[in-house]
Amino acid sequence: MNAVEVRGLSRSFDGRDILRDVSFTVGHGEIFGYLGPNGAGKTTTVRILLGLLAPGAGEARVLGRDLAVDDDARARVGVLFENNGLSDRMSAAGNLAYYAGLYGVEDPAERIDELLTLVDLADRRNDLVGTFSTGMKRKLGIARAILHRPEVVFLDEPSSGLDPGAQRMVRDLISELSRREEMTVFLNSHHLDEVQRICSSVAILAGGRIRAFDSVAHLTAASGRPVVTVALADPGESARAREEIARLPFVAGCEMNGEGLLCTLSDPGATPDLIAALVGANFRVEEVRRSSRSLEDIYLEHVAPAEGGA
């Protein structure tokens, strides 16, 4: 049984299709990234999984259960939406104590101390949350979401509105809680660098449909159309070398970047031919190495056509 299973999920609002035949799974212990532009239907999917919205068609299961009707399963899930679910008029420890009572947490004082240390807020435990920065509130919100040791935690845009330093703190915290708490993390995000750094698998949602679903490693491997970076001994020759490379029948594209020439090959075995062609044209090749595509490249490949009406 997977931690999360979505099969043929569809939902519309006011006659407009938001989700159309969406299917994907999330394994136990994974950090899973759910990607898509704003308005793509990511939050709608999460709300259906949590039992807050009814699907128009299909099914959504968490821990093999329908959370809309299964209170026991719902108690094994944690959630963080963008508003953090905190009271500015209570202290950090007071907020966690309040939720510990709602969740029925055993030994709440010990658990609260543990989590405040984990999110690096132990020295602010008695300060009012209204005095916290946005990043500190987000970290405390994550602590609130995992207070009752859920098996699955849903984080909806956890880095939204944060500066780069705070984004990194939250990213490191998500990785740490996944490791230490041994929980499945469902990360709803449009921060691609964040997702590529910490997620093991992703699904890309655009135009109401899943456009890609695979491990991050496999998606970025570019195994079908390998990409190689060519560094010349004389970088001043790059423009001329690019013209030469562009004429080769096994090259699908070539562009200059800060590291040299980035070449996409139509034939996976053509790297030796590329080197031979450059040497034969009297270019001195310093280095040729296989490059992986970024998650941003894959994302734009799938999202741009969908936003164009696919």
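Note that this is a predicted model, so its numbers are computed, not measured. Each form is matched to the other, and the largest set of C-alpha atoms that superpose within 1.5 Å is called the rigid core. Positions refer to the first chain, counted from 1. First, how it differs from the form predicted in complex with the partner chain.
- In a rigid-core overlay of the protein, L63 has its C-alpha displaced by under 2 Å between the two forms.
- A displacement of 2 angstroms or greater separates the C-alpha positions of R242 between the two forms, with the rigid core held in common.
- Relative to the superposed rigid core, the position of the CA of L53 differs between the two forms by less than 2 Å.
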Given for the second form:
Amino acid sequence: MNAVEVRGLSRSFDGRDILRDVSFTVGHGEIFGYLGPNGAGKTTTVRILLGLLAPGAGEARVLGRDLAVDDDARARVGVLFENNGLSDRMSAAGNLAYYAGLYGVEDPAERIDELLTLVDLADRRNDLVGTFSTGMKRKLGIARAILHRPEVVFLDEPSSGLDPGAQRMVRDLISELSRREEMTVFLNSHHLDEVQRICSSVAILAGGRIRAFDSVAHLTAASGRPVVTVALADPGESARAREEIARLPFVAGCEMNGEGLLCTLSDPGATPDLIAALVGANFRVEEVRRSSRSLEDIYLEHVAPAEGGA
Amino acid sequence: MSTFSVIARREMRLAFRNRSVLITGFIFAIWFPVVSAFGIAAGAGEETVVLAGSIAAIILPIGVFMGYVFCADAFLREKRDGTIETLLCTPVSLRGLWEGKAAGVAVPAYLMTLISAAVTAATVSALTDAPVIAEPLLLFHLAAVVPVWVAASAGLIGAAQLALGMRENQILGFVFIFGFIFLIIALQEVAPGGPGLSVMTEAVLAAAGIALVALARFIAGKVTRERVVLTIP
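Having seen the form predicted alone, could you now give me the structure of the form predicted in complex with the partner chain?
What follows is the entire complex, opening with the chain shown before.
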């Protein structure tokens, strides 16, 4: 059984189709990235999974249960929306104690101490949340979402509003939770770099349909023509080397960028031939690196056509 | 501790920390009854039961209004800022959330109403030398009828605030208040004891209050998570 299962999910509002036959699964302990432009239907999917909205067609299950009708199953799931679910007029510890009461957390004082330390807010535990910065509220929101040790946690843009240091802390925390507590993480994010770093699989939603669903490794590797970056010991020779490379039969294209020469090969196995050709032409090669496409490339590749005429 | 207690205690704590709601409540709880007390003292003569009846007639709408004032903070604010969506994902049922919140709102609203009643009774007593606060039916009114109506007000308005959008809530808040006041007056008129304090009138008001609480609970049970989420601004 998967941690999250979505099959043939559709939903419309006021005659407008928001989701159309959406299907994907998320395995236990996986960090899953759910990507898509604003208005693609990501929030609707998550709301249906959490039992907040009813599906128009199809089904959505978390831990094999329908959260709309299963109060006990909701106790095994954590959630962080854009709003952190905190009261500004209560202290950090008070907010966590409230949710600990709702979830029936055992020994809440110890758990609250542990989490406040984890998100670096132990010294602000008695301060009103209204006095916190956006980033501090976000970190406390994450602590709240995992307070009851959920098996699956839904995080909506967890690092929004955070400085780079705090973003890294959140990334590390998510990876740690997945690894140490085998927590399944469902990540809604526009930070493609963040998703590429920590997610094991992703689904790209655009125009209400799933445009891609695969492991990050497979998506970024399955790029068609391989791209190789060549750095010369003397960058001044790059223009001449480019002319040389462009004549090679196994090269589909060659461009210069800040890192060196970006060569697209028509033959995936031609990297050694490229190096041999450059050395043979007396160029001193400093570095040759096989480049894979970034998740951003893949995202834009799938989203742009869908945005144009989904 | 049950989730009902957890929610109710939190709402009470937040209500007592909300300075703007407390100031609004205090102004209305003291200013309006004190002004009314002069009218009561001047118009009602010095018959204690008549004076007590006039106080009872003023205090009940004040209780309803207090329920409305405290509801806005507990239900509407959490809907406006989206916190309610997170709460709907907890293992607590929507009706459970409503019950805890309505109870947590009703307690401070009732306490504020009692302050109002004490101020009114003290003012009327000072002006007329009549021991109105010792009137048994007024004590029954304050101890049994008023809390039930405060709970009905908090429950019905809270359920409506969960189910309706922001604009509808702005309009319906006042509709509810005037609806309650109209209902109180109508019940007093049709009750066998007539307006003023009588056993029958108090019994009718208490029964009607309990029916309204039951109606509020029924309505809250019909509100769906989807309805709440789709009316979040």
